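First, one chain by itself: the form predicted on its own, in structure tokens.
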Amino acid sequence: MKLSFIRASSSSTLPIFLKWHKTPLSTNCRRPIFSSRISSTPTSSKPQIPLFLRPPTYSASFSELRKWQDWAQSLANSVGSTFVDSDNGPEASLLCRELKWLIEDAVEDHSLFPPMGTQNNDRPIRLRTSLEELYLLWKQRIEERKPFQYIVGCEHWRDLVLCVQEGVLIPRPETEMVVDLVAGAVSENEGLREGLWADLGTGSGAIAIGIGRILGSCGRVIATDLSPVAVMAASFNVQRYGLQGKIEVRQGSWFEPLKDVEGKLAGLVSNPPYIPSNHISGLQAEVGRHEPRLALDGGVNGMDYLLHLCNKVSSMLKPGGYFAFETNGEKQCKDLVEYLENDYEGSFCNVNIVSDFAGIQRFVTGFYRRAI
């Protein structure tokens, strides 16, 4: 399962995606994304396990199977680009990519579940889930427009298959370039590959696990979190990839949780929120009606968390520590660089704007050294 991705335009400059799937990444076709309700976050205490990984233990025969799909198709296709219309949102083909793949994802072995127009059988059909709750899961994604990442459990962001559900922010493609940044940064510098690091505002854990994964091996990543949520989701990321030695997953809010560390970090990364408040209800339906609020809005010019980033980097940093911080475009990048170097002269070198794989400006880094 690999992932394949469509820009969305909106009057913000936050990279948004529709769903995402079967494609090879060098071709810039990733599972498009779309997130879920603001306002709904779930309350158990265990994290939603991905559709793929659970087991088979429902059946359904192919005559009932098929009839899902008809019914499946024919809502995919009735959307036409109403949702494009109303907020380029997906377009009823790229609906009608996104069955296939929930269909790959909940029928056990897909092979025997044909195309349509296959003469009909009631041979089994093993599923990963109910009948009943494909034809829920549907209607919730056309109707609701809920994310298919949240309806599929899971988001594929670079090599990784990463659990996210509601209440957990969708990692984007343009977050990935702040892992390469970092294996940029750490490839040449032995004490920023084996020191510490942290990532704030993890969400599920997507950079910390990046970056967790490029460090050496005494090279250690905090991942926080305000979040419960995104917390449960990030450890059980972390503990599907098999790094639970080497990140640690701390909730609270910002650097709280990391007092024990101040002065002590090789790095510092974090993709916080950072739209305007009042652009949250101009985004697309899948983001602005399902994505927790709490990750996309930064404040009356959705630069609240960005400035609180810079006012603590200093103090967290270790002499030479690095740090790179996603932003929502190239106003924010200046106005992050100009803030940093006015209030806080010579306590920064190196510091450079970045651009996103559109060519955006997205990214601000650079290294903290002592005021002389």
Given for the second form:
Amino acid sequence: MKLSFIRASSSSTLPIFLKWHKTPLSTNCRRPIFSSRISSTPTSSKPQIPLFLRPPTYSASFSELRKWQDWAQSLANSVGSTFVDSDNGPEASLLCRELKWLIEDAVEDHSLFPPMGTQNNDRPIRLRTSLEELYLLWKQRIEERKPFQYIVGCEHWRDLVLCVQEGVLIPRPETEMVVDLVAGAVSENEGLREGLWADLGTGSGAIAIGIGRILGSCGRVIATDLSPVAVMAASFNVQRYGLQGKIEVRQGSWFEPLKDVEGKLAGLVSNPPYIPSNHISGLQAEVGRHEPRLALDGGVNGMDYLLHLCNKVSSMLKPGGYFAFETNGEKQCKDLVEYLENDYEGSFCNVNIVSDFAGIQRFVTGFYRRAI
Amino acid sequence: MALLKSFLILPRRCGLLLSSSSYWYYHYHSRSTFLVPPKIRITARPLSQQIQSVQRSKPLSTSLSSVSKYSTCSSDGNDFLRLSDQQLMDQCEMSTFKSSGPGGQHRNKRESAVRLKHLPTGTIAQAAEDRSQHKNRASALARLRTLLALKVRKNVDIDAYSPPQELLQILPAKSTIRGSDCGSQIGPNNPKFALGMQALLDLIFAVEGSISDAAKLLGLSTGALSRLILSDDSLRMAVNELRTSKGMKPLK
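Complement to the form predicted on its own: the form predicted together with the partner chain:
Below: every chain and molecule of the assembly, starting with the one above.
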């Protein structure tokens, strides 16, 4: 349905994306030896098209693909628990599950691979990328610890499939709940449902799109991000879900692009960087080495941006407006609530701490004054 | 939620309570006590091999106040399968599998598995096959409905038996008691199948596993009812579990 829109538009952006993959690979070399750094950071100003949206213009025989799969599987299995032991990274079983998903995204017709029975073994299988590229991608996954989501160019989040690329924070399962929190707040409040919302530091646009789909027909969202790559990815995702009329993506730092809507917001949500700076170096390699530090590092105690949001939220929301922020956990939640109650005494009501699905206190929510 | 949590009561106690209503539960794990209506005595074996996700809720100490809360609710709250997704979800405790470490931005492990625990019955359903937690939650909820249909039994009065509409809808068209207003037959892939399956199991348990007795009450030949039972794996296994426990041959 909505995919057809993007399939049509993807052809124009495709060549730009594929450009950087044209590494000089010998075609008969199945397991090319790479230098320590395999991937280069793309400098393209156009969004990368995720694997699953690319046209199936490549093909491989069943046995070729099977050979690749066996190789990839054994590479994954060779990891064992070394990633878990070194930085709590993925274990082999998880990598094998990712391999299955990679095949899902790369193979046009999954019923052909892996095949039922042994028929059609000589029939070529249509692929959305070349076999050489598949070898390269899986090497990047295992040897560089490149996040799986950057490998396939998307993340499944709620009922959405959001395109992501290096430079854009991969939306986390925990954050799915922000949309549920907003849904709860707007369900019995028309003013909020039909009002103007803002998602600060939107990244892939995940929260903004999630909210955009539950607001009423008059409800609007402004999504901001400082990073041009994030703004590009968010705009792309907004378009893919046909929400251009509802969600506006603006580039800029926090409240800077929102000067014209001061005091007019019905709601403000954010998943700002909240990891304390000295934790960054110890992060899981997928996160620490590949995801944008801009979206992770929250300063000395991780509270820099959360406090900045709290300091400005009262001037941005209209009376009765709602806010929800994601935090690093219990300590930040408690500190934030204490801060709001002491420094902004009487400004907010129903300030709450909400736990995520794993039972970790994760979100701080509340209303600016009482609804009038 | 606090009220619902008080439902986690000892099975024995649970049985005493429930015997006053028309519902009874049994639990599939080996440690559990099976609770049956006074008329029917069965010694069903654990179904845990086939329904891996089911396990008994851990017993919590209970108080008189929670007992009274339960009985208040049980009068109107036991038709779990008639609840909307949201209502059913509200009765569940949801957790993800691995929650070690700080989570959130720290982590990228794509552990999107979801585990739902239905607090009133202790039924647990889980899903991990999808890439998004949201979708896994939907799958787990659908699975929970099937498990509840298999697990929660209602007493049936055989002498005045009249099959409910949901059951009529899953019967094949040749059933003599199935009116034309039932529409076409609902198959196992339809979400509404669980409700019909529940009613069918209620009947089969009431006639102590006799397919021919049940078939008569449904206006079907024994063969036609057998085929219906065999069309769904979980239904077939539940019926065969009962039949085996009564020394009858399993359906094939």
